[in-house]
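Quick heads-up: it's one chain on its own, the form predicted on its own, in structure tokens.
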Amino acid sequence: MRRSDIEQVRSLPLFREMTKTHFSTLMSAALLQKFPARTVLIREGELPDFLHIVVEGTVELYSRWEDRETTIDIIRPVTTFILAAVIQDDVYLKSARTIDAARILMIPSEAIRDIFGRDAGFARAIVSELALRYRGIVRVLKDRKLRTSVERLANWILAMDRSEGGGGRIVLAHDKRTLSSRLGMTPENLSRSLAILGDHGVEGTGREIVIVDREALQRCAKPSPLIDG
């Protein structure tokens, strides 16, 4: 593993705190591998074996119901998943997969589980961990049951700029179908909000959105800090 990778791993808040012995037996029981876009990572139902760490790529956490899909999050570098089925030992709630090359750091579940054990600062760090994915899953219900779609896309257009430095130009790192399925809508009322927002400050071709008017876009998404932080 470079050093880089170790000191962004280190980096994180879950790690930050604990002691460097501590850390450096998780990194030697660690794995860092390579896999290709649309690889499964982790399948819901299935007992974990490691805490999984992001270091290079983008991984879709989804959820699968007979024959329905739905996206329930897109992970960046460098982000951990999933923390709650490692901690208690229990099944996974949702599968994982990459959406284009990725490099992910593998640490053994026994591992993570017999240091909490023994480390107060990543004990907190771990509870710390465990409540802000909570309130975080609050705010994307409120999102979902008490915005129109147009709001909930305009709101997620803000968050996107503000994360990427606020330039006003987003990218998408995957295709219109999956941002569709995280923001709880089809494809079709997808592709209807977006032509909306053209009266509401924005442009999107193609996988690109540029934020012409921020004013009229905010004004159309009244964003509320006990949603949207």
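Could you switch over to the form predicted together with the DNA, since the one displayed so far is the form predicted on its own?
Chain alone follows, minus partners and molecules.
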């Protein structure tokens, strides 16, 4: 494992405030592994062996029931996932698979639970992380229950643009298929939604999306800090 990776992990809110010793202990038990695209990392229903952290690449959290499937969230570096299952030492409620090739840091659950009991800074950080994730999923739920797919897309465009500096031009990092599941809709519907947004100040060609009339888009999206963060 590269020194720069370790430093990156150390700088995460989750690990920043623990003692050097405990951090070293965790890291020496940890594995950094590369996975190709579309690899299943964990399966819902299994017991957690490791806390996972996306160091590079993109991971999709999804869930199945009968023959249906839904994307719950899409995770980019540097973020933990399935922390709640590790903490509770209970089965995963969601599956995870890579979208891109990805590097995943895996820390044995036991080590996490052990250090958690002995390092107050780490315990605090875990609480923050859990609270953050909890609130994240509440936002997802609200987005999906309260908005139509056009509205979700409109808000996603605004949020994405904002996080890229507000230049009014976005280049998709992935397939539209991926985006559509991130937004909780089918690819066909994403196409249609994007077409509809043509009337609301958005132009799209290929993987590029341009905001030509931000006012109009905002009128359509009606973004809210209580959903979009």
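Residue numbers count along the first chain shown, from 1. Each form is matched to the other, and the largest set of C-alpha atoms that superpose within 1.5 Å is called the rigid core. It should be emphasised that the depicted structure is a prediction, and the values quoted were computed from it without experimental measurement.
Colleague: Tell me, please, whether between the two forms the C-alpha of E69 is shifted by 2 Å or more, with the rigid core used for superposition.
Modeller: No, shifts by less than 2 Å.
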